[in-house]
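A single chain comes next, written as structure tokens; it is the form predicted on its own.
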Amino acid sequence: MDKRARFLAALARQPVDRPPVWLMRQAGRYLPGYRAVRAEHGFWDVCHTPELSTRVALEPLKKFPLDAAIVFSDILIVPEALGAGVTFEKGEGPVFERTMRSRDDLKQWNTTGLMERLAFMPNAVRHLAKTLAGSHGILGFAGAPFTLFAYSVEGGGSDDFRHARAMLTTDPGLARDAMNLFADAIAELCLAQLAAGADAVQLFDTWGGLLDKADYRAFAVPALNRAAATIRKAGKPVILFIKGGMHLLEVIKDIEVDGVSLDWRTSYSEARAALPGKLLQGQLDPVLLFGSEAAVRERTRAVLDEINRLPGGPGGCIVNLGHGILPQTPETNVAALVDEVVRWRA
């Protein structure tokens, strides 16, 4: 099978010769080519310029026989386009000039012409698709409603997002309204990416794992289903990633997404038992890539063998990391991981 055909078959939960492989943050700071681009261009400039976004997205494809590319952008483009004033401080992550702590703050968000301000992302997908000319699968993405809500209330990154989580009880109506607004925005953004050439989209609920089952079901799930119901009208798969979401498996089965990306604490066998009809992806620990090459190969083979033992075998499974590649990750270990997948046969 060629790379894109393999990726599309896995997305459709059809038989494959081997599971396809791509890696979250595969175009990132561990690659010299990415660092060279960033030495000359600001982060938002790269996101807003299709030629630069494509240049960065192609870097890992040149080095490793990956089956899919993911458009280079960021989940926080939506709050930025709404008027939050998002900047990235070196070593500190995102900082919001304007937080959303009240109903008045929510009313200040500028939804008029939002997709015009976000057009650079589907334009980047279109440029990437034209450049790849069908050689690889293409993923688009967006932030999930709760994670975008959490950043917007907190004003940046946090260990506990206490302001955002507190709002779920102090002003649940405001929390739901904000998440619904994000759901509608990301649905439009994802539809535009799919129309531009993406084969699937992934929703990143990076901080969803902070919620217990009751709160995730009450707040995150309705907004996710609101977005997914719209996105799925395009007839292409929607994948959900929840970092730290192992305790949410019984809740995830009620979310109207086609696939689930597993973090490194959730095994394929546990996920398949809880989510029998969904595409599964992910699972390898990004920190594994800082170990020995032998360990990387051994752990990758173990995951592949576990996938092969699942009901239905490797069909409907995609090898990936359980979160993004970390800076300073040795390229040789990334190469070893991908090589083990490419060489593997049931």
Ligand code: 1CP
Given for the second form:
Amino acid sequence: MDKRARFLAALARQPVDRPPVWLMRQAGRYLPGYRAVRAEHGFWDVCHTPELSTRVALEPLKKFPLDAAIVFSDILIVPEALGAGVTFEKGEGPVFERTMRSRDDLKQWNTTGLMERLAFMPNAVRHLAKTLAGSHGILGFAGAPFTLFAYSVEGGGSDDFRHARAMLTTDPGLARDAMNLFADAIAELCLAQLAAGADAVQLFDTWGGLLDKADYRAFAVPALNRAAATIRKAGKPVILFIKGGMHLLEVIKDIEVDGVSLDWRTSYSEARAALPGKLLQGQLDPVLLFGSEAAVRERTRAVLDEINRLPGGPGGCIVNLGHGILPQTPETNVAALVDEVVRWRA
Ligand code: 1CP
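Can you switch from the form predicted on its own and show the form predicted together with coproporphyrinogen I instead?
Okay, now the whole complex, with that chain kicking things off.
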């Protein structure tokens, strides 16, 4: 099977010769090719320029026999386009010039012409698709409503996102309205990426695991379902990633997404039992890549064997990490992981 055919078959939950593999943040800071581009261009410039975005997205494909590419961009392009003023300080997380902490703040968000301001993202997908010419699968993506809400209220990264989570009790109506606004924006953005050539989209709910079941169900799920209902009209799969979402499996079952990307603490067997019929992706620990090559190979084979033993068979599974590759990850271990998948046969 060629790479794209394998990726599309797995997305369609059809039989494959082996599960396809791609890695979250595969084009990131651990690659010298990425760092070289960043030495000359600002982060937003890379996102805004389809040629640069594609150049960075291709770096990992040149090094490793991955089955799919992910468009190079960021989830925070949406709050940035709404007017939040997002910058990335050197070596640190994002910083928002304007946070969303009141009804007035929400009113300041500029939704007029939003998709025109975000057109660079589907344009990057189009450029990537044209360059790859069908050689690899292509993923588009967006931030999930709760995670975008969390960054926008907090004004940057955080361990506990206390301002955002406090708003769920101090002003739940405002929190819901903001998440619905994000839901509509990401739905349109994802549809534009799918029309531009993406084979599937992934919604990153990186901070969703901070919520307990009741809050996830009450706040995150309605906005996710609102977005997913629109995106799925394109007839292509929507995959949801939640970091630390193992306590949410029972809630995730009822979310209208086609697939779920598991973090490293959630096993395929547990997920298959809790989420019958859903496409599954994941779930190797990104920190494993800092250990010995032998361990990387052994754990990768263990996940492949687990996938192969799943009730209903190994169809509909995509090997990946349980979160993004970390900066300074040794490339030799990334190569070892991908090599084990490529060589594996049932
Ligand atoms: O292969 C790839 O790197 C794909 C492109 C990609 C994706 C899918 C980037 C590039 N960012 C993302 C998604 C993203 N961005 C997520 C969801 C996935 C995840 O949890 O890792 C999140 C939470 C962000 C927000 C963000 N953008 C952060 C994290 C901040 C925090 O709170 O810890 C950071 C550091 C960025 C900037 C960014 N985005 C991407 C890169 C390579 C970078 C680093 C920028 C640089 O300094 O060069």
